[in-house]
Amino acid sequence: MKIFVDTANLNEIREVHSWGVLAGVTTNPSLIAREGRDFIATIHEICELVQGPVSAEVIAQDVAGMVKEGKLLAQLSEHVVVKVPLTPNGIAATRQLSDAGIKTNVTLCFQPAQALMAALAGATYISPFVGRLDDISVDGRELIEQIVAIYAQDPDLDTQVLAASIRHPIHFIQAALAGAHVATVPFKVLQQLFLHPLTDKGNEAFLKDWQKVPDPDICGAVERFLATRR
């Protein structure tokens, strides 16, 4: 399963990209709002930056209004992947940005024939979004595991399936194990995933019994030995 982080902050797209573990960015206009700067530049800058596929969401909500905003919006970078609703205009739209061969990614999907609806219209992903669902008492997971099995009926639907809306690491590793190809997690999330109580007391043990080695310093100690073998 591939890792998108779900942000507008470029701080945090460059700290995870520093990771090397970082395949792509969404974003919603909630996020590009919360960082008050200009959209357009805010999405070319993190395509630049990632160099993988970037979610920029349309505003208009008639099929020619997503339509137009969408090719437009391709037009900044090859990674841009266009952001479309999952409503009747919404997947129109996506139908004919899919003939034109621009990426959609078809978000607030809540249920398998939502998704299946997308899939048949061209979409490049759905976003299933678990956390909301969990919300209302209904199992994320579950769908995340029906539109998996839906698609894997049909080979010639190729739409990937991107878990949005995640909480907390649950949601990640139950989004991994139903099978999604990509999630697409905040900042604070993936900060969560390297926690661990024993990690932590683990490495400190390590580096306070190095102490205890003659010569701690690896990097002198290597190049002290290279140097007697040359």
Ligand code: E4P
The other form holds:
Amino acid sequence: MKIFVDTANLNEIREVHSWGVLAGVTTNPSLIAREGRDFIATIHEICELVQGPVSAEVIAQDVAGMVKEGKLLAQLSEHVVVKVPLTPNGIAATRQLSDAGIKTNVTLCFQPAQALMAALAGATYISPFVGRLDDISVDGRELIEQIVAIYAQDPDLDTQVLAASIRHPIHFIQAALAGAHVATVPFKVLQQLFLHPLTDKGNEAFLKDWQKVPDPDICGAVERFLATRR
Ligand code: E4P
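Next, report the structure of the form predicted together with erythose-4-phosphate (E4P); the form predicted on its own has already been given.
Once more the chain from above appears, this time first in line as the rest of the complex follows.
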């Protein structure tokens, strides 16, 4: 499963990018608004930095408006993925954008039939919202499992399952185990993926014990050893 970061904050994206594990970025109107910056400049900068798929959402609700916005957004960068809401108009727009060779991310998916409609319209990604389902006591993991199973039955469907609305590391693991192709994860949750108290405790103990070896400077010791062999 690949990792996207779910943010429009460039500092957060830079940090995750520096870890060498980032495959892409998703934004939505709320995340863009939170940054208070120019939308187009933000999307363009993210694309330049990440050099991978970057979702930018349309705002129009009619088919012609969505297609127009989507085609313009796609001209910003080859990395733009046009994000479209899962409405009848959104599905019709997805078909047109897909036929025009533009990548799409169909968002706000909460039940498997919606995911099948998006795939039949040629969506590049479908975004099931795990956390928002859990918020209303519906099992978000089950939705991902169902979508993965439905897609697996039809070899003509090549839509990728992009698990979204990930709120904590357990959602992330559930998405991976359920067979999602990608999880888009908020920065705070990505930071949590590294954490375990036994890792910190073990690392501290190793460092403390290392001070007892006769020559604790690894680089110096290796260089001196290699010099004796030259
Ligand atoms: C996905 O593309 C959405 O931007 C995001 O995952 C929504 O997450 P939320 O439900 O935590 O707002």
